[in-house]
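In C-alpha cells, the next block holds one chain alone, the form predicted on its own.
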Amino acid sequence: MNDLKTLRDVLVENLERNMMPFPVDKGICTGWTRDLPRSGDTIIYTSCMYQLAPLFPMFNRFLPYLSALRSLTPLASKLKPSEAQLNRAYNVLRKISNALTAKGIKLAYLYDDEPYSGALLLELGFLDEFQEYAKKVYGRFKERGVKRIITVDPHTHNALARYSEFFSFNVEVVNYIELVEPREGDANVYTIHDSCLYTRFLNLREKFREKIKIKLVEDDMVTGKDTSFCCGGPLAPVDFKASEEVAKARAKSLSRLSKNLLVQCPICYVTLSPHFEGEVKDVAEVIL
C-alpha cells in the first residue's frame, strides 16, 4: 500500500496552489475547444478528467516512490498524452459539447479558470481535506456567475452531487447523458462496463441504456447491476498492483460476452484497454 499520508500532502499541496491535483500543463485541459464562450450560467466542466486519464496509470506507477522522490513531483507538468491519446480524448468532449448545442444548450467553458473537482480527496477518504478543497470550488464557480453545471464523467458528477454534504450548495448539476439526443449506433455488437458510481450512486445506470441504441451483450453475472465490479482504477492511488488485478480480472470477464466494450468512465477507460481482448470505446464515441 502506498503512503497516503504523503500522498494527502502532495494533493493539498497541488490544489492549494493551482486547484489540479498535480502539476499540469493547463493547455493540455483545454486544447479541446476555442469556440465556447468563457462565460455564462451553464458551463460544461470537464475537470481535465479526459484529458489527463492518459497520464494516470504512469502517475500511479511512481506513487510507491512519491516519498523519497516528492522532490521531483513538479516536473510532472512536463509530461503529455500523446497526440493520438489527446486528439481521441478530445473528440469525447467535442461530441458531447455538440450534443448539448444541438439541443439548444447555451454552453461556456472556463478554460484555464476551470478547477479540479476535488474527487480524488473524496474517493481517497480525506473528506475534512475534500470539505475544505470544495468550498473553495464553489467559490469559483460564483465569482463566474455559474448557475447550472454539466458533467462528463461519473467522479466529477459523484464529487458534485456530494458537496451538499458539507456544505450549502446552491448549483444544478446534470450529467450529459440526460440531456443529449442519440444517434443510432454503428452496426457492431458491444458489451458494457458500467461505471461503480453512475450505476450504484447516482442512480444514471438506467438513463444510459435508455439512450444506447445499439446492441448490446449482457450477461446477469458479468454485468448485472448488482453483480458486475469494479474496474479497479480508483484503487490504483493506494495500490497499484491491486488495481491492475482487478482490472485483468473484470476485461477477462467482459471479453467473454463481447470483443467490443463501452464504458462511460475515462478511468475505466485507461484501465481495462490495456487487458480487454478487443476494442474499448467510450459510449459518447458510439452514440453521439
Contents of the next structure:
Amino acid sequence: MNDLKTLRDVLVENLERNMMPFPVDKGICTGWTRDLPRSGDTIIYTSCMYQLAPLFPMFNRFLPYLSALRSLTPLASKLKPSEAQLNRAYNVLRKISNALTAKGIKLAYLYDDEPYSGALLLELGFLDEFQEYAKKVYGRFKERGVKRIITVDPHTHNALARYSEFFSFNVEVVNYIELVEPREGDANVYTIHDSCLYTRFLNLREKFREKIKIKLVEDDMVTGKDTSFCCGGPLAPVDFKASEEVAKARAKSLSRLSKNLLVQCPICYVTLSPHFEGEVKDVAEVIL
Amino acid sequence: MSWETAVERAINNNVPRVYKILREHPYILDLAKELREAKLKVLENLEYYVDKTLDSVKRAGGHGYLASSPEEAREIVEKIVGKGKTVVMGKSMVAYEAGIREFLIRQGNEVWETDLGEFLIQLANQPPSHIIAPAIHLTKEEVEKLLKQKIGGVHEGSTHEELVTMVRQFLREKFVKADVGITGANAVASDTGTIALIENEGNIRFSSISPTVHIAITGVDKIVPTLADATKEVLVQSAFAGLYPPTYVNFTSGPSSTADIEMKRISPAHGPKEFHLILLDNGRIKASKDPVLREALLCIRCGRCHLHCPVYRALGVKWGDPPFTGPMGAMWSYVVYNDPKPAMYCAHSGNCKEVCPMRINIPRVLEYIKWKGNRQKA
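Target state, the form predicted in complex with its partner chain; input state, the form predicted on its own:
Every component of the complex follows; first up is the chain already shown.
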C-alpha cells in the first residue's frame, strides 16, 4: 500500500495552491474549447478529468516512490498526454458540449478558473480535507454566479452530490446524460462497462441505458447491476498492482462478450483499455 | 491459476443460486427486513442484552460468560477443557478470531476442525479465505493433493463426492471419541439463552451433541431479542449464502434434558452434560456505540458481499485480517483488530451494499474507517 499520508500532503498542498490535485498545465484542461462564454448561470464542469485521465496511470506508477521523490512533484506540470489522447478527450467534451447546446442550454465554462472537485480526497477517506476544500470550490462557484452545474464524469458528479452532506450547498447538479438527445444508433455491437458510481450510487444506470440506442451484449453475471465489477481505477492511488489485478479480471470478462466496449468514465477508459481485447469507446463518443 | 480459477468457479456456482432462492422464496426479504430491525434494537442497547442473554443461559441450565478479549476467551476455554482431551470444532469464525484451536493444541489437546472447509485449511495450515467457505481458494485438484498427502486414501482424479467420503471416514472416529465439542452460533436468543446454528454437513450437530461438553463461542453481535428472531437470522443467512433450505438448523438451550419420568425435567439426558456459551466482545461493544460502525455489527456472515466484490475477486485472502476477508472483513478487521488498512482497499464498487441482506452501506462504513485510519496516521 502506498504512503497515503504523503499523498494527502501533496494533494492538499496543490489544491491550496491552484485548486488542482497536482501541478498541471491548465492549458491542457481548457484546450478543448474557446467558444463557450466564461460566465453564466449554467456551467459545464469537467474538473479536468477527461483531459488529465491519460496521465493517471503514470502518476499512479510514481506514487510508491512519492515519499522519497516528493521534491520531483512540480515536474508533473511538464507532463502532457499525447496528442491523440488529448484529441480524444477533447472530442468527448466537445460532443457533450455541442449536444447540450443543441438542446438549447446556454452553457458557460470556467476555463482557467475551473477547480478540481476534490473527488480524490473523498474517495481516499480524507473527509476533513474534502470538506474544507469543497467549501472553497463552492465559494468559487458562488463568486462566479453559478446556479447549475452539468457534470460529465461520475467521480466529479459523486463528489458534488456529496457536498451537501458536509455543508449547505445550494447549486443544482445534473449529469449530461440526463439532458442530451443522442443521435440514432451505431452499426457496431458493443458491450458495456457501467460506472460503479453512476450505477450504484447516483441512480443513473437506467438513464444511460435509455439513452444508448444501440445493441448491447449483456450477461447477467458480467453487466448486471449487482454483478458488474469495478474497473479497478479508484484503487490505483492506494495500490497500483491491486488495481491492475482488478482491471485485468474485469477486462477479461468483458472481452468474452464483445470486441467493442462502451465506458462512461475517463478513469474506466484508461484503466481498462490496456487489458481489453478490442476497442474501448466512451459512451459520448458513440451516442452523441 | 489457483485463486482466479477457484473464485470464478465459486461465483458461477453460488451467485445465480442465491438469485434463484430469493426469487422462489420472496418471504426471505421480509424476514431480512425484520431481522435488521431486531438486531438494531439489540445494538442500541448491547450491554443490557448481553446481561439478559447470560441470565437466560443460566436459567436454561447452562453457563454463560462475557469475554472482553481473545485472551479472556482462551482462559475460559482452558478452564472448561483442560488438557489431554479430544476436541471437535464445528466451525466458528469467532473461535478463529480468539485463536482457540491453536491454543488448545498447545495445551496438549487433540483438536479437529470438522467443517469440511475448516478441516481442509487446518490440514493445509492456511487461514480461511471466506467467512462461510473458508477453503474457497482451493480448487478440487488442490484438495485432492492435500488429502492424499495428509490423510491418504485418495486417488488421482477423485470426484468431489469421493473426496468428501474420505473426510467423512476420517472424522467419524473423532466425533465418537471427542470429549468436548466447540461450535459457534449464528444467533443467540436473548429471551431464552438459545443458540441457533445452521449447517449442511451434520458436523455441527455431531459436535454439539456427541461430546459430554458443548462450548459455543460467538460474538456479542449475534444476540437477537427473541428465539423467533434467531430463527429469522438462520433462515436469512442460509438463503443469502445460497444454501437454502439449510439441511440442518440446530437450536440449543442448555445441556441435554428429559422430562420422561413423571414429567420432571432433569439434566443431562443423552446429549452433553454441560453447555457453555462464551460471548466475545473484543471491540464490538465499543463499535455498537458508534452510529456508523454499529452498521458493521448487523452483518450476519452470509458471505454474499465477497462474491460481488471486484477487490475480493482479485485479492482473495490477501484482503483483510483472517477470518475477516472481503468487504465485510474490511469492516470487521477494524472492529476487532483496530486495523483500518483493509478499508483502504475498498474501491467503492458498491455491489456489496446492493446485495447485503442487512442493507449495510458497506462502502460508506469503509469510507468512515478510512477517515478514522487517516486521522490516526495524521
